[in-house]
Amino acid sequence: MDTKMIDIISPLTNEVIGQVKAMSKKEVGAIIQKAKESWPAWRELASSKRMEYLYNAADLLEERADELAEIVMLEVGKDKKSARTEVMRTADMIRFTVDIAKGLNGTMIPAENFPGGSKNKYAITNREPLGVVLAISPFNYPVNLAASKIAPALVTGNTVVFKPATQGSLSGTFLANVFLEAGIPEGVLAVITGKGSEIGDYVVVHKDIDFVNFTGSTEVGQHIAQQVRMIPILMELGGKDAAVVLEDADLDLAAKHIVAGAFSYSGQRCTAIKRVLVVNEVADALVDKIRIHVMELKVGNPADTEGGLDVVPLINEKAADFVEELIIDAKEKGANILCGGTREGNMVQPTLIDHVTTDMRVAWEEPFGPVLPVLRVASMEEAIQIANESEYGLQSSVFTKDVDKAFEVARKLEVGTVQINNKTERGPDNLPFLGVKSSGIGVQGIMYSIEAMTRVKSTVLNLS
């Protein structure tokens, strides 16, 4: 029987740049079974040996950074400089993961600390791997957001079945091959490729999957959460990150960070700033400064230039269609399009929309594109209220010179992380990264991911 293949089409050239297998459920099942069979030996392998393999992978990744960056650029449309930065950052993250894992120590807890406890009873605890980890990564960071799942799982003794986004499979497969070449045994890490609509439900409910680590859309994440049985999950989903700008803010600083946060990689990031909530007193001045920065953004096709670009073609025309719908809806309802607002194919010009109101879709929906809506508010309290009415709760920024106000806003915002006087962003990779509400389940970041993919084992020692 002929093997079905999926063409990977570059968003930059609209040409086929490679193919991956559209695996059947039978093929996927065999891979999962192999991962389950490989787990006991991998778990029992000395942790120092597992760490050695990961150090090797980090070194190989650095050696092949240019080659992998070229694939990332062509496959997901990221400019070459940003793609290479992602690869190098990932090598650092793998090494740091190993270093953190070295500090995983058990504890001895005396029972006598509790009333009625015995001096002769102790609980000895350690952390054990869960088993087979299903790692599902998104298109926008096909190297970093894959390795941030794979490395913590492997170093702690789990085996990994890795499902990259279809548009991202070439980059993901390259990364997996680096791990395998570094010494990871066959079966300990395996890649499955294919349409999520065909194999997605099958793999997440497979009896031999012990943990699901997913980054992607809220819609898909919610579906996975409804499908899995009683196994732990870790999810990073969508966001509608707000930048709250108060009347005493440094407007030059705010404008600079807002534009960088909103338009880097065309806003195709869960942590992109996706709306500005600015108090009326400084709204005009802030919008003017933002508009100047937007007009200075570098727009283009990474395939045509070696220089760094801010706004690049979106991942496909469907994504551009959605962004265009949001812009048209806002315009029809009375918003002011200050710059941009046009598209050609999957290239959407950086768009700044002022006087956005809460009846407009762009005030609430995640565009995943280069569009920034500005909502003017009467007070800090109104900004917090609007921010918290979102179904999402990933990150927010607050810009103010008043430390007390900054922490008050941070305390009241219903998000996983608040950035004070900076853009919303993921990283550095050792910091906790999490979302609440429809933005995620659990905490990521190297130490937190390690803890999520292990469990506490307690052995109680009873002395005579």
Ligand code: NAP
Contents of the next structure:
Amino acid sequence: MDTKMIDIISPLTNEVIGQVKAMSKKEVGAIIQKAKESWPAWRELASSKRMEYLYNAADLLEERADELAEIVMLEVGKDKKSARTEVMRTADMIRFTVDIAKGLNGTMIPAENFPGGSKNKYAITNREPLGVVLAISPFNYPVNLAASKIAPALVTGNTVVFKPATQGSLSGTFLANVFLEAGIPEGVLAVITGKGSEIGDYVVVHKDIDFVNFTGSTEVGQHIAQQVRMIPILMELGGKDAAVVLEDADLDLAAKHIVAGAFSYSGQRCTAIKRVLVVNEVADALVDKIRIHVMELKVGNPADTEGGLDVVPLINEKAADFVEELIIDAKEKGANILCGGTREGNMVQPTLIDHVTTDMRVAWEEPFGPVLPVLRVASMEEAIQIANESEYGLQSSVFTKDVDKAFEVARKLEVGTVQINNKTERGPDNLPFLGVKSSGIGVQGIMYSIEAMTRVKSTVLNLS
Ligand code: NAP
Ligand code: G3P
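I've shown you the form predicted on its own. Could you give me the structure of the form predicted in complex with this ligand?
Below, the chain from earlier opens the complete complex, with every other chain and molecule after it.
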């Protein structure tokens, strides 16, 4: 039977930059079986050896940073400098994962602390790997959001079946090969390629998968969560991060962070700022400062530059169509398009929309594009209320000089993380990263990912 291949077309050049196999379920099943068979030896290998392989992988990744950054740029349209930063950040993250894993110790719990507990009974606990981890990553960080699953899984003795986004498979396969070249045995880490819509359902319910670590859209995440067997899952999904700006905020600081947070990589970040909730007293002044920054954004095609672009072509025309829909809806309902609002192919101009109201789609939907809606509110309380009405709960920012108000807003916002006087962002990778409501299940961040992909083993010592 002829092998079916998928052309990977660059969103920057519209040229075929590579091909990946559209794997059959039989091929995928064989890879999962191999991962299961490889698990006993891998978990029995001294953790110091596993750690050595990962350190080697980090070194190799750094050596190949320029080569991989070029692939990332062409495959997902990321600015060359940002692509290289992602690769270097990932090497740091792999090393940090090993360092955290070195401190992974257990406990000794005396039974006698409990009323009637024997002095001769102790529980000794340690953490054990779960088995075969299915790592599924999105297109927008094809290196970092893959390794953030692969590294903690491997270092703790799991084997990994890795499904990159199809538009990210060249980058993901390159990354996997770096791990294999670093010493990770065949079978311990393997890549499956093919459209998630075709092989996804088969792989997520496969009997030999022991953990699903998914990052992607809420729609797909919810679909997966409704199918998986009784195994643990970790989900990082969509977001609609709000920047709450209070009357005493430093508006220059707020405007700078809001624009960087909303428009870098064309807003194709789960943690992009996707709405501003600003109190009326300072709305005009803030919007004017934001508009100036938006007008200064560097817009272009990364294939034509050496880097430094903020707004680049979106991952595909369908993504641009969706962003355009939201802009048109807002305009038709009376919003004020202060700049941008146009697109050509998959290039959408950075768009600032003022006087957005809650009847408009862009107030609630995740554009995953360079568009920033500004909603004006009467008070901090109204800002919190609107922020919490979102189905999403990834991150939010609050801009104020009043530390009491900052913590009050942080306490009341139904999100995983609140940034005080900063844009919303996941990094640095050692910090906890989580979404609540439709933004996810569980916590990422190196230590948390290690905990998520291991479990407690309790061995109780009963002395005579
Ligand atoms: P996506 O369309 O949900 O795809 C994510 C991954 O899931 C891809 O590898 C995709 O494979 C796979 N997939 C698709 N259908 C599947 C199925 N039925 N079963 C199993 N896997 C399946 O997301 P994306 O477009 O790559 O990324 C953008 C979205 O991800 C945005 O909503 C963004 O907010 C979210 N995201 C969240 C975070 C976070 O940390 N919270 C980070 C980055 C992105 P194919 O590519 O082959 O379809
Ligand atoms: O959207 C993916 C998420 O990993 C973004 O990371 O650090 O740019 O907020 P960061």
